[in-house]
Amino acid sequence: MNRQTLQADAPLSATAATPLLSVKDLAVRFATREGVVEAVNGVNFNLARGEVLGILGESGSGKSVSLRAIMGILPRGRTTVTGSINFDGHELLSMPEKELDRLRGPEIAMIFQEPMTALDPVFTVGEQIAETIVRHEGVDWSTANARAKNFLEMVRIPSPERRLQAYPHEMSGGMRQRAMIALALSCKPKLLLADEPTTALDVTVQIQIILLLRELQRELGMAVIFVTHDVGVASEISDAVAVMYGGRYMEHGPAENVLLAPNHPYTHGLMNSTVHGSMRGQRLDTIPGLPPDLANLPKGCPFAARCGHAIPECEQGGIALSAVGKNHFSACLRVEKEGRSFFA
């Protein structure tokens, strides 16, 4: 197999030759009294108006704050940021503040985990939802009001003047959710960040927003990064899927090509070890051990000591990420040494 190593430059989807979002090396590095945490270790992507990217991985891989350090709300101080982070021709790294603020809500909005913390617990759903599109739009508060009705019903609320004047803990999860996903979408973003938005709900409700969160992305255009730990939730809304341990990507591309023909053990490990209808009766294949302390990464691959497949070489330094396919990256020595896929 012709393999080819990804320069930093490199497009990661086809269609980002002229990419809204391009990420280059970033880097984030937390200060704490155990050390530097290295939480997001040189990422890399392209991301292209409307695509929807898909960011899968365990709890601690570096997802969540890969997303807050786009929307540059990380916390102040103890935190180092390094790296592209280029929106729609602007440089994020390097924007004030205050101009960074003015980008929030009406170019890129974020969908948080637990709407119950990321809503105001002391004004309704539709104050804060109109304060949005007053704030950002000039508008007045009746028009504001009006279009917050709208985005209501664009969510499928039910009684949605009603639920207006509702407090956040009036309502119940699934309903949270959706009020969190009008007041995101209230500016009409060009970028939805969606941080495991889905990951509190049961199936059910998971599913119906899922799919509401497809449809009003196709319907508004928007380009979305979606965060998840679920393969399969990974496979309902992405266009193309990044897989991410220990702060890096470990694989990237098409969603069909990475979700079913995986070249990375750590992307095999994770479908292995997800349950679906047919394992009943089935033991479980898991990944053994636990991911690394980010604290003391190894040297080489993150994955290494957790890896059926590996060898010595896998442990002596960096390994990038290689072309495997069109549009299709993996970070393994093996694959690429023997150059095929020995995971399917």
Contents of the next structure:
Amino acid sequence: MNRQTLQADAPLSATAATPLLSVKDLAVRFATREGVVEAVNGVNFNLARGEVLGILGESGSGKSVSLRAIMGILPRGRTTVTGSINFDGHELLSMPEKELDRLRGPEIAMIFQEPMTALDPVFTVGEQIAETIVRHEGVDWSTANARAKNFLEMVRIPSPERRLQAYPHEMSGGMRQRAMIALALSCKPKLLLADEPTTALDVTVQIQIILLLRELQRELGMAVIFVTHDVGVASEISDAVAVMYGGRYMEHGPAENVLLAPNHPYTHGLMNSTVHGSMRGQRLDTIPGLPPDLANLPKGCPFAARCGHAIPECEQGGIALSAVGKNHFSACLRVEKEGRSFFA
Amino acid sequence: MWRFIGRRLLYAVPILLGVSIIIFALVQLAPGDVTDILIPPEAPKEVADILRHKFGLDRPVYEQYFIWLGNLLQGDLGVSIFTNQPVGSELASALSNTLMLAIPAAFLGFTLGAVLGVLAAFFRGGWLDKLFSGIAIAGVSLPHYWVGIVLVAIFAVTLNVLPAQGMGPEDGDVWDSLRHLILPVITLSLIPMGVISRLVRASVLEILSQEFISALSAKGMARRRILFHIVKNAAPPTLAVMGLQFGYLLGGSILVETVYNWPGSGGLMNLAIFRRDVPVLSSTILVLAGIFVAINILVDVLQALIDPRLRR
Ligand SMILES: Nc1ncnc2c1ncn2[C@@H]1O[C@H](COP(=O)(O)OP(=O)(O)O)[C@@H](O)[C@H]1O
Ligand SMILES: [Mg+2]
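Please show me the structure of the same protein in the form predicted together with its partner chain, now that we have looked at it in the form predicted alone.
Next comes the full complex, and the chain you just saw is listed first.
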């Protein structure tokens, strides 16, 4: 496979029927001293071109790990990744590192939670953007620098010429995240993976970054997987929302369905425990109990122990996502058995 | 950057002044003086007093200090009490002999240490890591002179392929001089090699655990380019330790110099101590301290050039 085939015309394959990204039975395990950590346990979803999927979930639910599995940047050796990740006709999990490097950057890009640690402290921001362009577009450094400047302009960093020479520690958190976005977009990827890109930022800056991302996403028509634990952020940017718990999708569907009419008891609990504008004045209910120990997962529904609606069968297992509406899925045994949502 | 360098140079002045006072005081504190060595104990006390007067040893200590310092500032390192030779020329010859070993030993030790350290970090926990760690620990913990003797026994005595000691004849060819360098250089490179490889291994492991390394893979950078990022990040702490190690090498090692019969700065100082040769001892130590400070300034500047966070 060479670069030509990788850059094969999108329109040919860009029919509604073929998703850009198709993830099947994705599972990730880490061998650790404490035992095997089952971080991701059978995730399935499709992502269409230009679609924005928001992944919601408490910390430790496997959101970052599933993004890193797609990117192929999990630590080697003690990590086992199984299932299938098909991106635009390429099976990523069986792809050799060298070929993967031709996709990472120009086809799939990622932005991280902490731009301070995700940028190399001893290289200027300009060098870090330009090296990506040099690598993937085969242009010389001066052309790459000029393009880097355009991208800084695009993410609205003031005086971009000067900022190219700046080191990460010389920028504010918001500026750094803008620079990180410029870097991720510098080779016009079809898919952007965003791992809580606003969590480390001040609230006002968070909103600016969200709006910027949404605008750029529309302008460039790229698909985005946006991980967050903030329901408000998810509703702001997502077309579809997946709710993750114990390394699985508990509910997955169009954003307005999942967020406004949650079907799964966990989603419902999550919504009730979130401070968010439309619910002002309402009582905040936290979900009792703790997330499951991933080194020691129960065999049934991972949420059963904390669920107010659990029945004995919930502990038995064999619970999968099932359709509860158009493109709307929920992994709840009682919803499936009784054919109704508790919260309608 | 120029201001940074200027400031570092300014800091060096009080440091060197302080060092000169300490050196002078310590040399004074040592019991006895040169007359104890030059004159037999049964000689009359007057002879010693005449000599003391001649060398200025009867003046108040602070006066002796200022005379010494004043001369130093004019580039005059004094005259050896024992040999009557200018300290400058004795030091120049000893130091150039030491440099002849120190530079290749540093080059060998640093290069080997850096390569072993990076490889050990990449293959952490594997047999390569264990092997290299073993080499590094042996390098820092085996006694120098013992390694020297063993090397001589193997390569000079048993195999008879390299000279056992000395610098070779004055008029010998270049190849012959080089052959005399091999064993002492290897011996002296062991500690720098061990120290640098442990340090590089630790800093590379620390860098590998950082997010920006994942981020570099996430933008599909080539392995070579990622290695460049790692090296640039590991360079500042490594340079600091390399500067120190090189400084130690310049001080010379009396043991290694003895094993190889190599007239370096370690031997010069050692002899000066036993002879109570105050001018040789204090000027030599001060010049070495000056070189040490200069190396550290150079390291500071290099570090700041590489890592902008250190430019303050
Ligand atoms: N490299 C790793 N080795 C072992 N466990 C890991 C590793 N990375 C993540 N985990 C574990 O996997 C689980 C999911 O982590 P993560 O995906 O980062 O959660 P989040 O949803 O907050 O992003 C956590 O329990 C975490 O401790
Ligand atoms: Mg995370």
